[in-house]
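Here we start with a single chain on its own, the form predicted on its own, put down as structure tokens.
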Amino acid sequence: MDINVVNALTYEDFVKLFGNVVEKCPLIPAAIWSHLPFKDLADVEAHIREFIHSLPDSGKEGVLRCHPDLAGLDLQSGTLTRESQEEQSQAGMTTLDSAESLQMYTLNTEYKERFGFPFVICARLNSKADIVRQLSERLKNDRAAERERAVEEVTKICSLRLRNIFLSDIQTKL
């Protein structure tokens, strides 16, 4: 997809398009809109990048309590994004078994209660096992350093997210 068509778009059909590159929240698009018109790919990214990171702390944690927990009842239910469902998928948490499916639980819930949202990765750079690996680990972190290790795999994710609208049509997007 050309740049252009990007910077042509009105504000309605940019925040549709990339409404969800950041979880369940289409007020960053909606907000970065206004720079518009963006180099490249990569100025859109830095611009959401940016923003992101001048959040204060409440909202860089709304941001992360947009997300579902991996492997929970979003998935179960069949209620995730389109982009989640694939990205869990990829990262094997859809065909856990059920001594997994209680282990994630367990740590989602542990996580959620110690940090106050919930556990983010970008699943599609890691395997289940690297998942629940780091899942663990990172339970060990303080909240400051466990928020800021959490907004960061968010633009990992969005990162791979704009990268997918990029390179497809945006025709079948809109």
Second form
Protein chains: 2
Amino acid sequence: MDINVVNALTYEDFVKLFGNVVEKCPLIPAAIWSHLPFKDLADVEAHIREFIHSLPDSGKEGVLRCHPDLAGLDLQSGTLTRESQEEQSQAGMTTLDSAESLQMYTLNTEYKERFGFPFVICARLNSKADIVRQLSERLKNDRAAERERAVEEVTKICSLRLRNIFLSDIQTKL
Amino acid sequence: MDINVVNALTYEDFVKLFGNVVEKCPLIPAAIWSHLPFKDLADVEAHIREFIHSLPDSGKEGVLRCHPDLAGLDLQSGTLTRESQEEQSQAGMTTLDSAESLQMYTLNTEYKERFGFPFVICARLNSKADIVRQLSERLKNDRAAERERAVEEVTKICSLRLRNIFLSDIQTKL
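Can you give me the structure for the form predicted in complex with a further copy of the same chain, which would complement the form predicted on its own we have just seen?
First the chain shown before, then all remaining chains and molecules of the complex.
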């Protein structure tokens, strides 16, 4: 997909196309449409990153709270977004044995109680073992450091989702 | 519903319950959960209003762009959110004759071309005639004034949606 095609989109088609590059936050792509025209994919990414970083701490935590648990209830009940389903599946979250499931549940619960938002990690860039290790390690952070760490992961997820859309044929998406 | 019940909710149940008080922007209730405990309904409202007003202009426009057209494509194709469906129906948008439909389509299109976001109005507080009149009048605003005007309507819609939830039995919503 050419950036000129993106720059010619109505806000409606732009939000339809990019609405879930940040999980369940169509507000964010809808906001950056105000900055059209974009130079390239990196420019779109930069605007999204800048928007998220401009949010107050509560807003950053709000973005995190729009994310599902890894190997959590939404995965079990089939209510993940298409993007999350693909990512969690790729990271092996759909094929955990019962001991691994229990471990994820226990760590996720501890994490949410400690921070008040879910553990977010770019699943496409991490194996099952990496995820468990990082979840355990990041539990030791303080809330402010962990918020920033998690937002970094949101921008990595966003970057890969954007790339996916840019590499695809726009006609199949609208 | 008692405010103590609200204050005892996990962020997950809070977002489930209040996720659409601002149309398709679960980020916003998810963000204000950081400010728990709330004093009362008015306090919840105030935090949401404050959050929206703290957004950069692009963010306010992003909130507006998450709204559907009045009597638009989503209504015709049955893809409105439950809340929007009820509101548009109550304002008579589901029973327009063909001349009225054409008029709404023409005015909405002109509005979106002029401002780059859709016409937002609290449908519950306005009759069909009011809506058409205000849409014609607000078309004369400049973009900055109209952005603020539309955000005011978002907070009115939010206020009524919040009241609806507070008046209902929480058990039916979770």
